[in-house]
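One chain follows as structure tokens, the form predicted alone.
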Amino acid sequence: MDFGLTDEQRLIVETTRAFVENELYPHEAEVERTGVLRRELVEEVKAKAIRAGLYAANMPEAVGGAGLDTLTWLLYEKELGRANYALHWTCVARPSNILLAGTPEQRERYLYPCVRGEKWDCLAMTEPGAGSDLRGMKATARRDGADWVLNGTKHFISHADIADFAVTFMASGEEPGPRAPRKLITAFFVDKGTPGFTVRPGYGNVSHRGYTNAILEFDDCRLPAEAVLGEVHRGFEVANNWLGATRLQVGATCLGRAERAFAHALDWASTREQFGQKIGRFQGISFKLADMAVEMKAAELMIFEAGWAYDRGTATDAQMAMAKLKATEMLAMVADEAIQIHGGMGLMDELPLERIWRDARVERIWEGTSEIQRHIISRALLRPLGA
């Protein structure tokens, strides 16, 4: 593996890092004040983006997008990763890989306006019962002739509340499994504004302000056979396939909000001044200066290694999971130690260590929880020692 970076890559950490600086900066305040992103003020920031060629930047050439490989792709999620989560997300969208899957007509309808900034996708598999559990799902689809109607609830999805459309992973029958009958699920594409179709808002929380959940609401939703992404019933296979390594995604914008808040922690502790002299010289503060690069710098070789590993064809379930693991275990502990050494100045809103603090922790729990991640390392483990 090689540690330097190409003048390409320098140059899309550069580009992207002053987008971030100029553009998503100056709006955190209103964003994390108001709760809200206003609409006007993503198509301002979007049009930008698209013009910077950082819009849908994950997406390969053929459709539109900047075709980054996996490493010069997580050192662009690293920069966004470092300005509220909202702004990045929605006004520098990268629409889901998923949207690959489809048949050339779905990509017409889908993937193409996703890419070009006309569309917002939203992916539903989380249900109230159902989160790490997939196959646990309750929410259903059934064959009617033709059509497919689908009922149930999911929750905690996404932005969904402005996506135009919704991958929606339904139980659509079972199989025979070595205990019980196993689920098989099928994707679908739901437009908004179908019958029997209804988003409501979700809940509150204390991460990500302006970042949205939604939860839908599937009450006999006809849906015609060309709704259907990938295979019937083979739905696992088609997240597996094509969501690509969002863990990886998920770690890779811990990296960048790490490294803003310890840029505030190592100033502070260079010219704050206590008993005469700067905090930086108590051993108190240093040491803890220490860990966090030291936790920085491991996340993020961990991190690089597994996206550099996800190119060759080479990076394991495992690998994966203890990257995403490590990272977002690292910005919680470098956030909580950035605001220490600022004081009490570290929970007031001047600065982004309170917000960097309170986002820290979902991270933790989405694109797999920890301890789904430490399930998936210790089977690795085990597995082949017959335990």
Second form
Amino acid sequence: MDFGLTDEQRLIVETTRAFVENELYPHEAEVERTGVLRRELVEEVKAKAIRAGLYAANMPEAVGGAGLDTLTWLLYEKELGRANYALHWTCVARPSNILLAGTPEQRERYLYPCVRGEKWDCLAMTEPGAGSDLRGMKATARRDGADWVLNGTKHFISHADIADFAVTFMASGEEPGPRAPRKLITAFFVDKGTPGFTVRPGYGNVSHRGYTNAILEFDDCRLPAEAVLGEVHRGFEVANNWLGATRLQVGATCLGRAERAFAHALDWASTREQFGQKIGRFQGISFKLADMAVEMKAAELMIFEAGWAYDRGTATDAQMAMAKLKATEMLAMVADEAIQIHGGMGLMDELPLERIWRDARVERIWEGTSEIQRHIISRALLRPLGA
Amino acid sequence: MKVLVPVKRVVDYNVKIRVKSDQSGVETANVKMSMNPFDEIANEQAIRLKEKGTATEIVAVSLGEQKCQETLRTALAMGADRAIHVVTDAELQPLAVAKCLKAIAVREEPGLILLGKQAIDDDSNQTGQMLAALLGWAQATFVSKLEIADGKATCGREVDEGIETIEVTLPAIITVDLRLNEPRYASLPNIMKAKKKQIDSLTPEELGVDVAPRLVYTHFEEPPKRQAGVRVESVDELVGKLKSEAGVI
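Next up, the form predicted together with the partner chain in place of the form predicted alone?
Below is the whole assembly, all chains and molecules, this chain first.
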């Protein structure tokens, strides 16, 4: 195996890191303090990201992206992950790969404008009664002649306030299942402004200041047949085929954030003096650093190995679940210990640590909770044995 | 017009410099290395000249160990057209570098050599000047404003009194200062394209240059730690301390 980076990968990491440090870090304090990401700021930074070729770099070259392989894309995600989430997600957007599943007309209307930075997408799956158990969704789409009529509520829909459209998953029917009937799901493009479609502000929350969530309401929202993404009743397949590596993306952003927290902890341990010596000389501090470094290394190897396997087409669900689980739990530990090493100063907003600590919390919940990941891993172990 | 841009691989400007425990030099093992920031500005200026149609080809040059190829890749990803690597593990001092660059200039016949005013590692600020002397070309140093037209370069130089403007006839050596421009990011598409660009390797021997150091470094040490200040109660006490302790009046 080769664990080294190619020249291109190294340069991409350098450019992304320099961009994050020079163009995103200076605006973090404002976003954290106000909880708002100003639109003018977004436009200013976005223009720079487009010039640097960083915007929508996750997309294939053929549609205007950078055509990065999965491993290189994860290296790029890791660097972006260092910064405030709202800033990097909005100003250096990575449109959902699910847009690639569209017809040529849908690509013209949704994919290309997102890649060019003219539109934003969002994904609407979660409902108040359907979180981890997505098949339990209650929002429905029913046929009415050639049209579809959507009804129901979605919540926790990230950045739906700025999005121009939502890729929305709706229960469109039922099929017989082994124990009980299973819901069939269809995915739709729903444009902002469609009659019967309302976006309301969501909840204030602990993680990712400036990055909003919204509540989407559908009240007899009528869509033409062309609004269906993929095949009717095959929404889950569309999601599974195109959203494969989002868990690795989450894990990769955790790696960058952990590295940033760790750098502060290491610096503090090697400069702060108490009881007449550098606090890093105390084993209580130095062993924390060693444990943090080990966890970071393990998570990094798991994320990048899973990315490497993804490119080869051999990545398993359990492998990606393991990597996501490890990286998100590692970040929680590293952020917590980085604060502990700093003592009271770690809690002050002079340093990014309290933010990283808050932001770490959501990572063990979204894109599949730690418990769902453990379920996936354990089923992969036990299912072949009939248990 | 062909532009030659020498670029040096140095310890990254963000790194806290540490002296090796045996005082033989600065620690560079496991330390982040980057292109000398002033050379980055020179490369950026060359790219802008090419974008304006003044320059037709940009050749980046670096001297030193194998890893200098990384620095050359960065120059290529920013927009240089091709690169020359003079491979050597020898310690390189400004005169040796200037001699190698002269030999390359004789081969390449550039209309302009653009380089950083100095490297941020040893701060020698000699290579450009020595190269101009060896080639017998005009030189403009510390340039923060540059216009090229009709075979002449009009250069704004940062001097103590302000900005001095001089005109030099090309071919010339121009060393650049901080405020000349703000270098671009190597964009992702250009990074991919740089993969196909050519890096030629040469040795000092092939250039006919003896790079043996002429200067000997005896030892390196860290600057003395700054002592904590004291608070004085009165002007008289301050004057007293300036006389007795500081010895400056």
